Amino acid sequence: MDLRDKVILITGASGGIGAACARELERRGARLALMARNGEALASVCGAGALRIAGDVTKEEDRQSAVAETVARFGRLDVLVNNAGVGLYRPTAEVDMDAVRAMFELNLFGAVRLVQLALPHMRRNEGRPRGVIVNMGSIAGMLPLPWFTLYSSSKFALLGFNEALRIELRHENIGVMLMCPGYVKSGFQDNALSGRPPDRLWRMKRFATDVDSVAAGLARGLEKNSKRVIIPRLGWLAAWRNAFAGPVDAILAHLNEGYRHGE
């Protein structure tokens, strides 16, 4: 796909992964449409050119606004990307089901809306591909990870959805493409519902990818109609998983060595 003048929106644009994902696309001429709960954080990403909606990817009224005022602006969508989402880091027998149930709306079932209200104006569209939809997993969607249980299954999650949808639109010639980012240097961790990392990863924390390589492979993804971009490439070892189960686990049971909620 070539990125200029496509007309992508992007969700969760407001900073972190979502921001540089929008200078990365801006950059190669992509026409964009950005929203995020904080629209005055909104307000800095991005040229003049772009259109920017302040709202809540888990409020029905905000998902359909977004949808409606890109296209109303741009006269078409091209490109989503749902990118919003956010974690959660308490214990299985501790965690609050209100939490659970408010990730899981975010990270799953606002994704999965906004593809229901993307996918007629992408078949409106004339070319080749007719649209591409990218969703924003982790590697903590193939990889499960103990201090992040929960986290794990919505991306799994997210996995799934993914990868049947793609089968189903593979017809109708609409890419669906899964980003699946590790350890990023942003400000994830400190927004996430409750809970933080195990002190061993944190201290990881100096080896983490930067939010513009990420944005950059997502960029290239799309330019070469990818179906799934891991980043950094030492990730691709999460997708093996399964047949070094036993020394994988093993490593991830001592990083979540003596964590406790609240330490």
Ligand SMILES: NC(=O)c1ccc[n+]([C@@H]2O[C@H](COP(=O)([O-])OP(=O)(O)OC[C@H]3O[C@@H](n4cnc5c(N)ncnc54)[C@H](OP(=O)(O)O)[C@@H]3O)[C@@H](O)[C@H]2O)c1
Second form
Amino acid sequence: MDLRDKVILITGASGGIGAACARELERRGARLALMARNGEALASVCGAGALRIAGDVTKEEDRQSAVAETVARFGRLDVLVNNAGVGLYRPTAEVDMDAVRAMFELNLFGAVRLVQLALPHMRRNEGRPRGVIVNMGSIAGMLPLPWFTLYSSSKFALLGFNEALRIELRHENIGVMLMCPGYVKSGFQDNALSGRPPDRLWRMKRFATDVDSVAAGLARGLEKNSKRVIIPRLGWLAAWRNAFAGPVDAILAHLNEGYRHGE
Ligand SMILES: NC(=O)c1ccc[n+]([C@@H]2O[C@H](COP(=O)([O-])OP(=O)(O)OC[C@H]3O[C@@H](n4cnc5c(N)ncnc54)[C@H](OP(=O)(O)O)[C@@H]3O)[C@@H](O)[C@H]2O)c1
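Form predicted on its own done; form predicted together with the ligand now:
What follows is the entire complex, opening with the chain shown before.
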């Protein structure tokens, strides 16, 4: 897909990976609609041509107005980037079910509903592809991570949705791409609904990927009509986990050892 003049709606665009994607796609000539709850933070992302929509992906009226405002401003919608998401670091036995539901509302159901709202507009487009859905998965949605089991579950669910949706929409020439970042330097860990990562992981944050690399990967993936983008490339090892489940699980258990969530 040639990104010039494409109309792209990005959720969770006020900071972190979403804002970096917005800047990268703007550089490549796309026209952008940016959504997040914090309107003030959105104001500093991208130039004056971007449409900014202060809204919550978990609220139906906000989802509807995000898509409607995008189409009203630009006359079309080519790409939906379901990026907004949140973490939850709690052991399964203790996790608050309201928090689990809130996380799934954002990480899965909000994304599904936005796809429903975006599809009728993509179906009106000409060209191959007529539109693309991008879902922000995670390595945690390919490799089960024990320090945030329920978050991992939400991203596995998103992966299942993504993969089936791609086949469902194939005959309509609407692409579906899964982004799978690994450990990324952003506010994600601090913004978690509850808990914090294991100390061993915190100490490794300096080795984490920067948001601009994820954004460049997303833009390249769209240009090449990719099905899945994994950043960093080492993350592809996660795709082979099932073949090596024993040793990989032992490494994950070691990282998780002695970890008391939230202490
Ligand atoms: N950082 C990582 O290590 C990592 C790794 C793999 C995957 N991911 C995924 O990448 C995505 C972005 O994460 P990030 O690292 O950029 O985290 P972040 O820095 O916490 O940014 C999250 C973004 O989502 C927005 N957001 C949160 N709740 C929202 C809601 N209810 N409605 C609309 N927007 C909402 C936030 O803005 P407002 O607060 O203004 O709404 C913010 O713009 C998530 O889906 C995350 O699961 C992150």
